[in-house]
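In structure tokens, one chain follows: the form predicted on its own.
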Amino acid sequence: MTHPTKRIARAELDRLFALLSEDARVVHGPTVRDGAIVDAPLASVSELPIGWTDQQAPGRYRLTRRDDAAVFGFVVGPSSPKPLFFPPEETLYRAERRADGKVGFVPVVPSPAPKALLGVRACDVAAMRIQDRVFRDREHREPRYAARRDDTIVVGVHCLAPGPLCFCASMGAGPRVGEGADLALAERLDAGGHIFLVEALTARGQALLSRLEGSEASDEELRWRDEALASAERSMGRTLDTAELPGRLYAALDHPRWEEIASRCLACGSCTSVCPSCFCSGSDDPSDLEGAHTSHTRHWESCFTSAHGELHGHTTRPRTSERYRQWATHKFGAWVSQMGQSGCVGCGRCIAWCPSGIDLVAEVRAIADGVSPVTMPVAREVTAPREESLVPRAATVLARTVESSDVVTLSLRMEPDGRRDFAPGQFHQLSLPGVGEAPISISGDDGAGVEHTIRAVGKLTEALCALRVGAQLGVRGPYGRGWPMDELAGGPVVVVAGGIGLAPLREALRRMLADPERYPDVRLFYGARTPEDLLYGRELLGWIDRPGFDLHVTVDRAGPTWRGHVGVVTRLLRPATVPASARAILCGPEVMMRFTVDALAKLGLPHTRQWVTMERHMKCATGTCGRCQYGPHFVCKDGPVFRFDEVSMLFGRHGL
């Protein structure tokens, strides 16, 4: 596609800067500071890195003077536009928790000044498109990001002289500036003088271009630009074969090279901090001394930290090799299934700014080359974005039921309207100001409120379990994909639960038992640690006489008065109790589900007729913090319920 292109003199760049500065718009661009070329607010064109270039190698970055006055004669420095739209730290809301147990949440809404970005490289424009897909253009539209991003003018620069670490051509991200920029500049210094070819890529860019003094670019000038870009593509310092790369990486999860890399990797997170597309984050809830007033703050986090992989008090990725594998397979593999494109734009920053000089391209090549790929799932179809402020609403405890020594069920009324819409298997984010926030499965609807069954295993869940009737807490959601109720209809349904895993299954059981015509044969196999740990005892007894319902219960250990089964729940699964035509839904500890899936498969139930719920790692509930990334899925958004063949590749594998 041909875009309007003008030839302007070097002096006209000042005119472009003035146009970008109109209406109090702040212009950001590259400038020399502290021995590097960084992005910062600019007062004039003179602050651009005129006559400077950069020398880069693994673990090395140096500035040197050029022998000309090129304005954009460098590659990329350590910074990118990412912090302008996704700040390293940001308060999402403020909250209070009063002495009477009531809570309140007030969103912190930014009022960003309009911006213009001048001199953005093609790789960084591509990274902005990736960030847009994460925060703005997918199911959950983050309004803070969108407010900063939507009113931004972007002036890109075609990269005509890539550096030794660049591989944007391999990643389809450059050297030509693509979608996401309004204008694209090509800088030319030769005997004919110092000029810029300015190409308008959007209507807004065309409006700017029409106000610049210059002439229409000649055929020779356009041919020079295109030939220079083709030459730049051929002269990339690095190349990477991306054909079936996601499948090749996931086929090499046990490659010995991961351990060899770990012997050099410091797990410092430098690579993720300079990456223009990484979006992993964590959150804090700092409060005043009394705990009455608090704020909920989001901050950048790296998957190289142990905290990012924490689950129920322990980290799922304790070794550096597992963290590096998580990062590399997500960036080059899972991202393609999640976003429809790679998460790497080939800028080379992670190589230059790695203190150990680890060459990511060389390592990925060494691991993936020659490996036969596994089949990867395609990207999920994106639904229409809806605004997600990440701010809870208040909910009031209507009833509190003690289920066992460490398990409580809370019935919650959602304020102010009492809405109770959810699908069986979905979850809410429950929070207490100053304590924290966590995903909790919805265990039912009692006709007045939405029920959540909570085990006290940490600071937040202990505080939630201690709430009394009339107290309030924060709620977000519901979120996630629930049980496949339509696919379960019509034939035998086997329900296998372990411990508190009965909670996410409870509402599905209720709805099936309430509709015996659609669900004529429901069989529940339930295992707990002891008889005292069995949940919903009175309700289970009330189900026994329902037509088409069978109940099988076992415990790990029991006293002499127990007359039921003792042993693991898989012992209850036999040809006499599990029809080969059944469909199965499972919830419990992962080790229990792994053995259950195998037992059911031996009884004739293939993985395509078994569903599990993967309630692990979830933090933000919108697929934007990266914490629940599980191979090609975000558990919170693509699950938590999965058909088992969707996760069988990774299920039960240590360090993922």
Contents of the next structure:
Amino acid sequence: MTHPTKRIARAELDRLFALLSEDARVVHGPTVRDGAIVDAPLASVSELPIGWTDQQAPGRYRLTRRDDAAVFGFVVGPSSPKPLFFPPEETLYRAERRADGKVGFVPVVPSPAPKALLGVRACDVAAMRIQDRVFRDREHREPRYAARRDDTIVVGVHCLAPGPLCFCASMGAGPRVGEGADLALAERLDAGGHIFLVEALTARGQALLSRLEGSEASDEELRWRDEALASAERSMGRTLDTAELPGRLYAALDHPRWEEIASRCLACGSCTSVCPSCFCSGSDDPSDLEGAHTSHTRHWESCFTSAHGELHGHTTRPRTSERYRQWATHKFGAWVSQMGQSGCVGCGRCIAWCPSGIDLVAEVRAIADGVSPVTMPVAREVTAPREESLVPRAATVLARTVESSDVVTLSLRMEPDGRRDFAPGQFHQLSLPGVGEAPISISGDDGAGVEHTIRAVGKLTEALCALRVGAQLGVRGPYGRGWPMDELAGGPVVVVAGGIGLAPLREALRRMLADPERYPDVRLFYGARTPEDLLYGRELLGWIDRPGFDLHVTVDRAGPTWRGHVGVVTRLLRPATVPASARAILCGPEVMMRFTVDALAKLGLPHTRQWVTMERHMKCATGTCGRCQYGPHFVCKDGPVFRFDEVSMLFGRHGL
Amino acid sequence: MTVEPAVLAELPLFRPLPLEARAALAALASMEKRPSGFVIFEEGDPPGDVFFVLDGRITLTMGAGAGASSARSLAPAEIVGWSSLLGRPRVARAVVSRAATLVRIPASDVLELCERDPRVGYAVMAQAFEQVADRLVDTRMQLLDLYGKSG
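Same protein, different state: after the form predicted on its own, show the form predicted together with its partner chain.
Next comes the full complex, this chain leading.
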């Protein structure tokens, strides 16, 4: 498609700058600072890196003078537009917890001055598109990101002289500036003079272009630009074969190269810091000394930190090799399933700014070249985004039931309307101001409130378990994909629960038992540590005589008075107790589910008739913090319930 | 009560045996019904007969008094007292926890049959090994404390 293109003189760049600055718009662009070209607010064109260029190599970045006055005669510096829209740290909401136990939450949404970005490379425009997809244009619209990002004018610059670390052409991100920019500049500096070809890519760009002094670009000039871009595409410093790359990387999860890379990788997170598309984040709940006034902040978080894989006080990815693998497989693999495109735009920053000079392209090639790909899930269809403020609403504890020595069920009234809409298997984000927030499965609807069964395993869950009737807490959600209630209807259903894993299954069981016509044959196999740890004892006893319901309970160890089964829950699964035609839903520790899936498969239940629920400590529950990534899936959005064949290639593996 | 060879065919340990071997063993076996609470053997008892659960439930406990702990219950088709096949003393106390029907066979007869026909012996021991291996895996899973704090 041919866009309207003007030829303007170098001096006309000042007019463009002035146009961009109209309506108190802040113009951001590249400038030389601290020995690097960084993005910053600019006062004039003169602050652009005129006459500078950069020299890049693995682990190396240096500025040098050019022998001309090119304005955009460099590749990319360490900074990208990312922090303008997704700042390294920001407050999501303020919260208070009063002495009477009541809580309040006040969202913090910025209202920044509108921005114009001048001189954005194609790779960074592509990265902005990716970030838009993560934060704004998919299922959830994050209002803080949107407030900063909406109404931003983007003036891109075609990359006519890519650097030695560049591979945007392989990633389909450049060198031509594409969708996402309003104007695209091509800088020409030769014996004929110093000019810019300015191409309008949007109506807004067209409006700006019409106000610039210049002539319509000639055919020769357009040909020059296109040939220069084609030449740039051919002269990329690096190339990467991306055909079926996600499947090839996931087929190579056990490649010895991951360990070899770990011997060089410092796990410092520099690569993720300079990456223009990395979006993972963590959160904190700083408070005043009395704990009455607090805030909930979000901060960039690298997948190279132990915190990023935190789950119940340990980390799911303890080794550097696992963290590097997580980063690379996510960037080049999982992203495609999650967002419909690769997460890498080929800017090469992670290579230049790696203190060890690890070359991501070389590593990915060494690992994935020649590997037969596994089948990856197709990208989920994007639904219309709904506003997600990430701010809890208050909920009041209606009832508190002690289930065992360390497990409590809270029935919560959602303020202000008492709504109880959720699907069995979904979860809420429960929070206490100044303490924190965590995903907690919904364990039922008692007719008055929504129940949550919580085990005290850390600071937050201990505080939640200690809440009394009338106290308040924060709730977000419900989130996630629940149990496949429709698919379970009609035939035998096997329910296998381990420990507190019965909680996310309870409402599914209640609904099935309440509708025996639809669910004529339900069998619960429940394992717990000891008889004292069995949950919902009274309720389970009340179910025993229901027609079409079988209950099998076992414990790991018991005193001599226990007359029930003793041993692992898988021992209860036998041809006599599990019909081969059954569908099964499972919840419990991962290792228990792994053994259970195998046992059920031996009894004739294929992976396509088994569903498991995964546990990860997500921070946002909207697919934007990256904490709950499980291979190509987000546990918060794609799960927590998965049909087993969706996760079978990952299940039971360490370090994912 | 006498035991039909067909009953032994239902037990994994004897399933691989030729018909005549099962018939010979059946002739040596007896069937007994035991009420809940019946003690089949005590921890530390010398080796003796081996038992197989036809129905009901047997619980194995270790230790005595308040410190006694049940670590496994045995379901239909499972062997009770496998250690006797190795000539070892009983490793746990076996108590009927739900009224049970048991097949009892002197361990010495099983072993004699095995020695007489090594192919039969291999098949029986392979099955016994399988059951003991399953229990080992189960025990390891129990040691993981699957449902504990970190789970």
